[in-house]
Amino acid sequence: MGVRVRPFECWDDFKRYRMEYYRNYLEAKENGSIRWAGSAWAFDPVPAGLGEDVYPLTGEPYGATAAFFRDFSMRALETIERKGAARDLCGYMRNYWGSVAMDRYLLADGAEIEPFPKPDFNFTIHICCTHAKWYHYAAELEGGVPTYAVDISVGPGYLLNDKKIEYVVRQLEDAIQWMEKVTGREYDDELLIRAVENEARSMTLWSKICKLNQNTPAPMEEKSMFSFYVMTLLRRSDEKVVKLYEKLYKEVESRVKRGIGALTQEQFRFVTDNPPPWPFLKVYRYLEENYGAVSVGSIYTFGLGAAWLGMDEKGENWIWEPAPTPEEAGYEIHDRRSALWWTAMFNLKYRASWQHEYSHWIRKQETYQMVKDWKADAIIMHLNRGCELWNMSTLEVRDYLVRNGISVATYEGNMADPREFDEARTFNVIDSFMQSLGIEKLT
């Protein structure tokens, strides 16, 4: 007897928010509002203190959306390459730069708008080799945009101490003064406090939702999760995002209780690691339709915007348990400094994707533990040429997992460059892998 499946009731709510997000940024200046651009990892509660009419455009989700629409992506990539950008740079960044260089802005439904809306300022973080340079060059392409980058390279969360947190807090204090200067607005600490609390609630809620996918049958498959996780990267400090995740949590919890799954026949569970090849998400449908194989999550969708306890105090084992909100931790946020301290500590310590850059061992442990906790039969790894940061240590992790008895398949590609993906070869890799494990096709 097959598993019961049904569409997500809140699906349209998430889709609507995403549509409004890109349009709000586009139309902000018509209403005298402020718009800023920066990494999805930027401390987005900080600009929120400038007012309730401040709209961000985060670069990585925008680059992924551009990549999904292949024709637009091809034109953007070729435009920026003619200006001298190398093909081995970040795929998201090249799509973003190309979009700016073409002076064409892409909405979530693929509609193109001209001109590309210029931000009032860029505000980002720097942890990999491109984050700050991304916006320095974007500012040049746009004819000069004030840009501020926060250095967060202080080491993994389990080695965090007050001195390291203070280093980031002081940069954020300076950033507020800088934002007041470039926008001419007076900063509101109450809006900051509310945004910091919302950020923690959004990230912890997404962690709790991911945990529910440990159940069998899995209530979610990863292709749908791509539409859910991204809210933590668009505007996680927005109260509307908190409410979306509260609604999703209740729905996923209900699906678990009623035995509603992602697939009618779940005969194989796997996890993934890197960003997916956005122009070729049909890989996930191929696995589902041909093998009843469900991707129950990944280091990317779980780790990019969620908050987890992470490495234990000794740095030996990874713990996939949701991190506490300020309320759960008994921490009172009452002024600017306590708000900045919390958002700095919370992101540096609990954001999973800010941990494994410092150590192959951390990446190995978080991947191994994910396979175990989500009861996966295997991991399918994307050797992603589009992101040096996320691809770092991938092959070392592969060897570690194989040595520990976990089945691993790898395929090559690029998260945001459709020219670097061989669809037929990837399907052959999948077929060979499944045959080697004795998994037969459904039909």
The other form holds:
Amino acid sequence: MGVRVRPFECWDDFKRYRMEYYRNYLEAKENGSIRWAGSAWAFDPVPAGLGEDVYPLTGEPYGATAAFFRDFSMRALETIERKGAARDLCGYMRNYWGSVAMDRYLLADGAEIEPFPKPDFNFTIHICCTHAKWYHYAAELEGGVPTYAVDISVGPGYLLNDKKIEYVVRQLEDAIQWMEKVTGREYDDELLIRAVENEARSMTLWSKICKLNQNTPAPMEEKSMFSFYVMTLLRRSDEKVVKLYEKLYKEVESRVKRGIGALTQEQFRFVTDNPPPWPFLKVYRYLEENYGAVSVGSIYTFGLGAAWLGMDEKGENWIWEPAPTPEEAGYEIHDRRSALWWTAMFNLKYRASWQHEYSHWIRKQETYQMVKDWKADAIIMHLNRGCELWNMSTLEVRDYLVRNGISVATYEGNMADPREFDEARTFNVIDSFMQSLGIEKLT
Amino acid sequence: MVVAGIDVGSKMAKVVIMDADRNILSYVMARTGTDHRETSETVLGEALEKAGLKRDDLEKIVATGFGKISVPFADDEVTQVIAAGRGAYFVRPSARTVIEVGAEESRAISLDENGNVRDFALADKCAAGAGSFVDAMIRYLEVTPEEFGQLALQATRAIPMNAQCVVFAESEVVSLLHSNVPKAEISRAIHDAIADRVIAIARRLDIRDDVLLIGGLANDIGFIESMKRELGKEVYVPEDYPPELIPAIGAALSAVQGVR
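Pass me the form predicted together with the partner chain as well; I've looked at the form predicted on its own already.
Time for the whole complex; same chain goes first.
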């Protein structure tokens, strides 16, 4: 007898928020509101202190959305390449730049709007060769938009100390003064404090939701998780996002209790690592429909959107347990400095996706432990040509996992460039992998 | 019980007729051409004729290769990785690493002691480590495939080829010809370059002995020598059957087992 499945009740809520998010950014100027753009990894709570009518546009999710709509993506990529951008640069970034260069803005449903809404300022972080340059060049394309990038080269989290946190906090303090100057607005510390608390709650809730997928049958498959996790990358400091995750947590918890799974027949569990090939998410459906194979999570969705304890104090083992909120940690946020200190510490220490950029050893440990904790039979790794940062240690990790007895498949592609993905070859890899493991196709 | 394994590759189509005791009754290899369906019908008919059998005598047909979907009469399909692994273990049970270099693809497969695939790595989207590149180079040098391999053995020095891409590698070969570099040294440079690319794929795996080289390029003595030199270990080729036939043997074995 198969597993019971049913659609997510809160699915429409997430979809609606995402639609509103892009539309709010678009329409912000009609009401005198503020628009800012930057990496989804940026310190999202900081601009929130400028007012309740401040709307972000985070670049990576926007690039992924563009990639999903292949026709738009192709035009954007070719537009920016004609301006001289190399094809091996970040796929998200090229879609974003191309969108700006075409002067066309994409909504979550694929509708195109002209012109591209220019931000009042760009605010980002600099963790790899791309992030700061992304917005420096975007600012040029936009005709000169004030841009601020925070350097976070002080990880990894388990080696963090007050001096390192202070280095980031001071940059954030400077950023606030800079934002006041470029927007002409007075900064509200109370809004910052709320935003910092919301950020921690959003990310910790998403961690708890991810943990629920350790159950068998898995209550969520990753294609749905892509639609859920992204809220932490759009505007995690928003109270509405906290509410969405509270609702989702209850629903997933209920699914676990009632034995509601993601697939009617779960005969194989796997995890993934890199960003997926957004134009070809059918890879996941192929695995589900042909092999009853469910992706129960990924380093990408867990690492970007959630907050985890991460490496232990000795730097030996990775711990996939939700990080504490300020309340749980007994940390009182009462002013600008304490708020900035918490958000700096929280991201530097608990944001998994930052940790493995500081150390390949960490990436190996977190991936190995994910396979174990989520009871995965294997990992399917995307050799992603679209992101140098995420891909730089993929084959080292693969080698480590294989040596430790974990089954690994790899396929080549690009998270955000449809020209660099071969569907037939990828399905061939999947078939070969499944056959080598003795997994029969569902009849 | 008699079965057939058919491997429709990008250059050659191969058929193996096998009985229940895994004896190979006949085999046929022919150019794939442009009509995969017609070719697969033709080679199967020829193989049956060689074995003195009729189509109705076949209990099961398993297809593999990039053109496996163009074999409408196949009862089942098996991926190239599984077919190559099974075939390799059949012809050399001591094989633990199988390196296959076909016309348009190369792949490496790691086998366990029972012949099961334990890991594999594929070359993607690049012909620089595959047989079609060699075909192009043979045309440039105006030699036969046999001469091309033998020439490499006569080289007195190694010339590195720097280009990573088949198109640029061709340009490099043209430059070497214009610089009056002997064909023998150019041949070795090409073979070494292909071996480099193929081994780069294989090194994703744990390369364990015996290493068995299969696929069309395993007929090339120059390539075999380059592989031995670059790997620093012995490399074997199938002794009793053509190296490009091995996946078809694997497909036939899959048909015998009745499993994928």
